[in-house]
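So this first bit is one chain, no partners, the form predicted alone, shown in structure tokens.
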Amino acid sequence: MADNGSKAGGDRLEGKVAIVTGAARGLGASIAELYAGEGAKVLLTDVRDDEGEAVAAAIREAGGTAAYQHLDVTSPDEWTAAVERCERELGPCNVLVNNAFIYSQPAIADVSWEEWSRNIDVNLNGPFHGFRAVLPTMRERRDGTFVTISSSNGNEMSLPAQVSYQAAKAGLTAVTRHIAVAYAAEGIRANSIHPGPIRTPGLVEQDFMEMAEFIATGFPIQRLAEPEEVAWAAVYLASDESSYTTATELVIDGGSVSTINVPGKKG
């Protein structure tokens, strides 16, 4: 279970019946951690079986409620068939979290269509199946909240790669803030995450952890986040505590869109 000195075990997300995807590792596995041990009922979804199998064997050997589901994000029937199993096992869905994604380096120039379109249907179309997958339920009970987790990078600042995934994440950011304006009224909310780099699997995958730890010694916190330190926004922004907070795009980066940003360490 998650620590980084905050403990959870509370019942801040008490009633919360959440779907969390990308949740095998990382940072959804964070979130899944933690809104279990506030009190939610959590279906963990990937497409890593093993991992995500592990994580949400540990959340119930810790008291927490949860499953499993195989999710491919890009597919229509995948997301009806986990938010069925959901709603069977666990309840309706009120809290969707779409942190699933794919990254990818290239530059315009040198990006091929198809790893365009790869990052453009996980990241932005797979969040897009999963909005209409639960919305038909949070319209009839009037109860939702849609927890995205999206990116600095793309948003509040551009670098000179990542085309697709930058482009991705700035549409996933605007349709959060549609469904914002659009649902507020029948009892949905809907806000986005946007960290900064975190120390998480992926980054040594894709063999930028070197990079990034650089990197961040330029920032005003002169580090990568923790997942857990992004996790808990993710907590109060399911819970009830951000009952009056829609269309927000909360920056986690440790202050870099503030600065500029000049790699290598300050001072």
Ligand SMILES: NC(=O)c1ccc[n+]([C@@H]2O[C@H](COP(=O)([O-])OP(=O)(O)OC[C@H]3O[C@@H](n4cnc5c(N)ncnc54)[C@H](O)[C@@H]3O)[C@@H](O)[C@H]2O)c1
Second form
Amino acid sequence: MADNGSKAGGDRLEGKVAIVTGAARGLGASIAELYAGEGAKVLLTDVRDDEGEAVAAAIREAGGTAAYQHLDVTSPDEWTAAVERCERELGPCNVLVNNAFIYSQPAIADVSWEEWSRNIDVNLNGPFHGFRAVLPTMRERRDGTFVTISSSNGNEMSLPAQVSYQAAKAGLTAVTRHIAVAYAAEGIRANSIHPGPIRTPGLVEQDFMEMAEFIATGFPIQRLAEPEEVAWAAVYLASDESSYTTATELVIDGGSVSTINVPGKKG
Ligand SMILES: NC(=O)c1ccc[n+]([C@@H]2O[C@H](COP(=O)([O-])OP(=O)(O)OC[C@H]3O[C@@H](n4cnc5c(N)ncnc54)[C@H](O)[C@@H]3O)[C@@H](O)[C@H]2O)c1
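Give me the form predicted in complex with this ligand now, not the form predicted alone.
Below: every chain and molecule of the assembly, starting with the one above.
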């Protein structure tokens, strides 16, 4: 599929209609590509319209079914428009991947109220609008799966920085678990993926890549994740292969939260 060496090309997601947020690049683009490669119809959404259109076009060129829609996740109206377009052109959405995010570096003593609020707005309130936009149809059809892209940062571990991000991601995991518990009897599943550092444009923009590469040498799997190594988990969680899996948090971090990490070690 596409030009990224992906091995997708099966039918694991036949019958799935997915909306993926933040799909113009990084992990979201990788998820969209693998989903389409496995037979899902995919509505890619983002605020980076040129990049998003290009990813969707590449998917179509490779034989997949995909469209791109501008969607700022903080806008309930844009969510409504995206869900309506999805239903009109691809079919009722039965998979929602809340992946879009923005980064925020400061610790609690330093973060401004504006930065805190903006981060919570995109990273937690955005998915809130998304859950609510698709839940009515999913409940009516008794068919829906939420794949939440959370983070090990804020859930399994903390850093002495990035407080807004950690708060948003911990909240997002909690809401996902809540949905799993509240709507399981209605045929709806919800799970979170908790990645460690992934080699994406988002990580590069944080000016953190060099440090992340160094830190990752201390992980049991002594390197950063590539986007596809996390995206395959999103395929599993969207597929019927995971039909008994709900309210789960899947940590994909090269083993780093399971041990003491000593950067620079060899072997
Ligand atoms: N890269 C990592 O190291 C890492 C680690 C743990 C978790 N994650 C999670 O993975 C997900 C993807 O991260 P990434 O590294 O691929 O990020 P990225 O910055 O490369 O891509 C994020 C995308 O979200 C979009 N976006 C930002 N604000 C938006 C908004 N208001 N509405 C819609 N789209 C918006 C951006 O335009 C961008 O295309 C995030 O949820 C992130 O928290 C990433």
